[in-house]
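In structure tokens, one chain follows: the form predicted alone.
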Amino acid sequence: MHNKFYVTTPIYYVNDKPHIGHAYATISADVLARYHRFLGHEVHFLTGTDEHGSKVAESAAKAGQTPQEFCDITSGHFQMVWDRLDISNNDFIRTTEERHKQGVAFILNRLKEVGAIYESEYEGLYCSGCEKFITEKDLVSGECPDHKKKPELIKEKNYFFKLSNYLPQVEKLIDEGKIKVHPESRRREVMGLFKQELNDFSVSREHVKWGIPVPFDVSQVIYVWVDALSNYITALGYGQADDVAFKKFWPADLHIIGKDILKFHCVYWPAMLIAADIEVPKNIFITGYFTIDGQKMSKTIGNIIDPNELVSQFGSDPARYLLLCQFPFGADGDIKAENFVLQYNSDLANGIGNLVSRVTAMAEKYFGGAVPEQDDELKEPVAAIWQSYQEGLANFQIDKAIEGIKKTVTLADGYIDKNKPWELAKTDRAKLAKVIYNLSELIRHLGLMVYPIMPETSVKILNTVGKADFTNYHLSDLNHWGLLNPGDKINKSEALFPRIQ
């Protein structure tokens, strides 16, 4: 069984421009990407753009654009603004594409052909800015809570899917750990979703024009989350004459979504798979909701966070960092713009820039850029925040790793400390030799820690140490102690964070 990992992010609406919640999620699951790829697994990451539904289209029209027209100049947008933040996806995918209509139609039909879908007529409370029906019970004061309007009565012929067939199923899988759902709140919050009402939903809209029309009758188009959910198999080439990366990646070993679809990928999208025959997938982490500075995010009040103007301000890999670390993966979380600077200043040009900016040029002052006699001093507490750093990183705790790289930056400092290296210059050449080994090799490890949130920075800080050519091997050749040897060549750092005022 050869080790693969598929990972998959939301695929985004096209109705918005890209903003740091969609910024967190692709970043996330690009890390998680990268550090299996680091451990030598063949890794598929997808991403891409929900492109239909009622919304987009009357945005189009808005706009004096075809629906096609106003999808492929935003979804360039999401393109263009991952680009920038070095994401590594395999593919993106966008459901406007032929590959994408015909695997869609494909389930469907098999949908039917299984006995799982049937017609009726729906009467209901419709959003449409959630593009989904709402309950009576999910208003406030008659409106909708997240898009603050009353929602409108909508009558019309449908097909549905017998979700209350599946439940039982579903519930079972989430219940014995077939599919983790990450991190345990959500897990909870989701077997709560068992307990409630939840009914057969439809599959078809009668009276939206801009989607994909339901195979088995064209006067329907398929209902934005089914069309929407498909894409994680669609892109692999589900229902399609090439399912070879179907066969390879599937079932996903991690969707990565955020808490406002969770009803939708917890419990709608296995309930298709098991109607189809499609294996679920492994886990499902959901991240959490984003406030900026106390307030939720709102073009209205205009704090919304362009990914593209932090990574002006900061470039690429501290755009990475700074949106990583505001707090736990999966949490919700406030982000405070302006500490933006101050955390760049202090994890970056203070800590991690300064400290190879300083152990760097004391190799080269003390022993002119050659590695001395090699020592294991550190070993230990190195083994011990490595374990941390993939214990975590196994569990998708991005966070750990983020610790891992900070508990190394301190361990290098109070180091320096303790041994003062510019006294032992005067008064100790061997116990010198010990200490700038052990900087050097710890640096090392330190480039190697940083690489799946930072790879830009990973490059420049192991190019210090004479080994740029890392990402040729597996993490496990590489993150024992003593892979320094004497006489290696140092090279002095330039700043890698200049210090923003």
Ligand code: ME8
Given for the second form:
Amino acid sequence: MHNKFYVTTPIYYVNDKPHIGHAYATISADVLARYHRFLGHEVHFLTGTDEHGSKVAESAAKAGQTPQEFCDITSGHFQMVWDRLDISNNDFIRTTEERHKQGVAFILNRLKEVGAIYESEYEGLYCSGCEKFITEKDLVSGECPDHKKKPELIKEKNYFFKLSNYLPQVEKLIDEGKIKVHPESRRREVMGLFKQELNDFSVSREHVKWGIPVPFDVSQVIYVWVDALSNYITALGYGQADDVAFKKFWPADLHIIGKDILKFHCVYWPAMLIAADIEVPKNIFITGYFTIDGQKMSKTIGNIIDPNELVSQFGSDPARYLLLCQFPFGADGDIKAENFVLQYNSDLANGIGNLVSRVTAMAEKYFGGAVPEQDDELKEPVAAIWQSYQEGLANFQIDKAIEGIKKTVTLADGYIDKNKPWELAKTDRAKLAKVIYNLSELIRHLGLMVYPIMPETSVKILNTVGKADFTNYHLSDLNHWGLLNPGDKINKSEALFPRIQ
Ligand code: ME8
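Moving on from the form predicted alone, kindly provide the form predicted in complex with the named molecule as a structure.
Time for the whole complex; same chain goes first.
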């Protein structure tokens, strides 16, 4: 059977610079994309930028640029930082691209045709910061609490989506696990939404100018959320001449999103798809939210961490690792920037890096850099680590992969302490040969485990045991015990992660 894996990130608003919250979602998607490619699946990994709406137009005006000029520059910031973080996306969608505009217009026409859209008048308090109407009770001293701005009272003609028609179906799909929402706590939160009032929502805006025109009424532009959600299918060619990728990759295997956009993805998006008679996504994973030293990341507080700075300070692989290792995937948590150096030194410099240099140095010192002989003392414990690593990743639990890496390092360090190769070198060469074999083979497994999270390090580790050609194979060809053969060359490792003071 043809195995495919289509994974997406949110498309990020261009009015913010990339920060570590964005990086977290994108790196997670990259880990899963790389893992599935390694399994031999055909992967399509999409990310991109969300470029319409009044907020973008306002930021552009402030910068003295046209909205398009502004978007070209700011979207570029995202593309550049993803390059620096070694993100392996197959496509990058911008909502100002022609292909997207065509696709979205097609979707809106289709929703109109099937009777899912009606015209009505709308009056409400609109916050351009949130890009949405907000209710009186959400205001704090008359202002939007998130944007510290007074909303405007707006009355306009709008087109509405008949959400109520599709809610029972969406609820059923999630309840029956046809759309799986992860983690479980978030699934319960979504199920709770159906018990509250969920209103029809407007799919157009009259007063906003920077957007995609409603195809059947060009006095209006399409609401940013309808525009944005559609990216997951317009990028595949939906509603355009060439929709081969859509036929091949849709439905999405996984949308990765933050909790701030849960309702849009778990309720509105499936409802729109059902109305348009398009299949619904299979999994939606809601990642945790970071605070920094106990506070929300914000420009006003000035505590935003730029992923570029992490790459400059630590390098790309460590930056990826340090963001992912903070807390279990799907849990919220607080980041303390000063911990990054401690974690780098403990997990990477003293952990992985030190282990690889010790083992390869011993192989060189005692056996002239050649694999001495075969043994399988560590075969069982490594198989057990792989099992939980793979079961974890099959359920998108990236923390299980990190745990597997840590367990492998601990296993190796414990094995060295127990066997004391430097003493065996004087007393028992036969035993020493076995010990060095087990350690070298363990390093090979470690190199494979590291790959989705730290791809460059993986190549360096596997290079020490002469297996840097691993990308030509599937993981299942490589992750069993005993592929190092007596006589294979072992190269002494450079320092993978120099200690940082
Ligand atoms: O919402 N911690 O874009 P956005 C962890 N354009 N992740 C965070 C985070 C934090 N503090 N802050 C942001 C939008 N994120 C829309 C999406 S999708 C069709 C349209 C991550 O630039 C998290 O994944 O505000 C969140 O969902 C995403 O950035 C929102 O990015």
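Basically, rigid core = biggest C-alpha set you can superpose within 1.5 Å across the two forms. Residue numbers count along the first chain shown, from 1. Source: prediction; values computed, not measured.
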Superpose on the rigid core, then tell me if the C-alpha of Glu176 is displaced by 2 angstroms or more between the two forms. no
